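In structure tokens, the next block holds one chain alone, the form predicted on its own.
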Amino acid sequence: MYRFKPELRIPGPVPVPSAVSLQMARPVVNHRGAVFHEKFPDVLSRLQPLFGTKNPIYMITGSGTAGMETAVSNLVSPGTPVLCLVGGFFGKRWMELCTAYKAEVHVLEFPWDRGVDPDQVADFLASHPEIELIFMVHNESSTAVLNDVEGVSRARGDHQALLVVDAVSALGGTPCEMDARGLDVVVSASQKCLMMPPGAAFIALSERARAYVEKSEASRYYFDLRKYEQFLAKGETPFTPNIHIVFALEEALRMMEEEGLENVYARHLLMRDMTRAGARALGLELLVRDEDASPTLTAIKFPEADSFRQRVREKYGVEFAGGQGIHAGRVFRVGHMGYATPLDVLTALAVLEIELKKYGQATEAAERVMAAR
């Protein structure tokens, strides 16, 4: 009996290129020494085109949620009026974080298979001039919805509210354009489209958001971005960083720069369209309509989805993700982000076809292949 080579087709952590993995084996350097001083600011500055900003990028050692909490802890004081746009598990996480920091939380709920409606946001803000912060998710990986961040940003009109965006599963897979879209805070992480292991979050602030942070009376220590700004000026972090993530990021960015960002984004769109066409050709129902579909993962409806995923993992070594929140056990999610190619999509579709055929649920192979092609 042979062991399968694991094939991760989940929305993070993603497979890591060998060239990036090798960077994680480099000798440790002094995080207060000359080598790190020179490398660290340069590597972070190369993230700016992905964020679409000229402002500094800060790195937090921790998960994507650590990055989200960094945003909340620097902005939210007890009683701060905030609006959370909830259309999935991670929109709900914004709400939970703001509640934990004792904000005055307002919530706009959206269906967990549709994008956020900017018109509803505009109507809510018109009747709530006191709102200071809006929290939303760019790519809701629990539902495979890509939200219209630009539309929400425009919906503010002349309203004072800052827009805070979770781009954890979006950055590097779809354009962010932070400055052009008027986004005030953008958070991401290492283990998604950036093709690295978990271990670091990244956050960028607009000038308006930086001014807000300076005057904020929010309680914070480890996540205090004022400290990170002071230390970045001398090429350091205020606390011991994940040194090897910096090495890995340097290589991952080199690969993305070599491919070209426009080509990276086009590849993700291609894999999205292949996955959706192939799934439909297999007779499977997609959770999300085309106009809201994520370029980095696809959610597929399936009865007893968790037992189906287990069979696929045990028989073929291919791992799909389960549903989250209200979709738990009802959908499985196929990741196609970061270190992934159209050939990986064809492999995933082939495995689905083989397993579905055993239950008389699949169409002919030629239809699936032609649809994906």
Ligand SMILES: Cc1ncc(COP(=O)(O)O)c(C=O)c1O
Second form
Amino acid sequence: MYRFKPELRIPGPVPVPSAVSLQMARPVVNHRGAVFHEKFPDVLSRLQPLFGTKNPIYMITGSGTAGMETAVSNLVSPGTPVLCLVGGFFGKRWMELCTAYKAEVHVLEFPWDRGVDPDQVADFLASHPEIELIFMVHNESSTAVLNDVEGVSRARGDHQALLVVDAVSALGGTPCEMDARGLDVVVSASQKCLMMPPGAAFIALSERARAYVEKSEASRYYFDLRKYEQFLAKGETPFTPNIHIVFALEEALRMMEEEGLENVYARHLLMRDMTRAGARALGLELLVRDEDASPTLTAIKFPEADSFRQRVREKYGVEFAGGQGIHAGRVFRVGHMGYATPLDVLTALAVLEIELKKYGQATEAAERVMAAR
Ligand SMILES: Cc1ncc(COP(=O)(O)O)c(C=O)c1O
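So the form predicted on its own is up there; where is the form predicted together with the ligand?
After this comes the whole thing, all chains and molecules, with the earlier chain placed first.
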């Protein structure tokens, strides 16, 4: 294994471009001082096109789950009726968070290899007018499914429920279009498509969600978005932030702006299609049908997936992710998000091919390259 150059092909954290890493080595500045005041609101506002919102973005120091808990702790009081759409590990996390905050939790379960079905959501809401919040995942990283957030948003019709979306492994890899799609709360994190190290979550609210947060009697302190709003007006956060993530974000956004967001999204779609075509040509079975396929990662069915992953990691330094929840040990997941290119996909496919060939599973090399091309 080439320990000096690990190839992280997992769905986050992702490799970080060196221009972004270098920002993490800058001298620390005062988070209540002039340099930070000038930079922080400007950098956050440059996330707005990725969220597809004209509303402010707040940064919470913590991982993606801290972003999810920010949403729940600002919205859910004991007894709040909520609906969680669960088709994987991270949908389940919404359910666990809502349970921890003592919501009255209703769950719609979907198969862990399919997108959520907006029609079932519409049916459920028709008989449950009391639901105040719907929680769902845009890109379910445990199954490699891209969910139809727009369909679920529309399925509400004139139902009152706010739609809360985990876009942790989606934002920056696929359009979010928060305002146009009527999403009320969107949460993401630094270490996925945004090409940064872990350490920050980002969250945006619709006007309706902001009003709900304002009047909510939910208990909250570190995650209190009302405080984040007050402090953002001064160019600050209420508590000491991950200052270096702000520097890193500035550079990561510069790179994405230079490439052009449309091109960033197109690159992810190309990597999705290459991975799927290449895996199929290798005779491998994909977990998810084409209609539901994620642009940021691909899940591949494989018996004894974990020992296979270990072999690949030890011999080539290429790291794939394991299956989660019911897919543990039977699926491996290939990340192609953030700082990844079609060339990385070819490398991943080449490693798969070499290993599979040893075990008599591969067909001709040219076929794979042609399929991926
Ligand atoms: C869709 C999704 N939601 C939430 C999370 C949780 O993020 P974190 O591990 O940063 O807390 C992840 C992380 O893999 C994710 O992929």
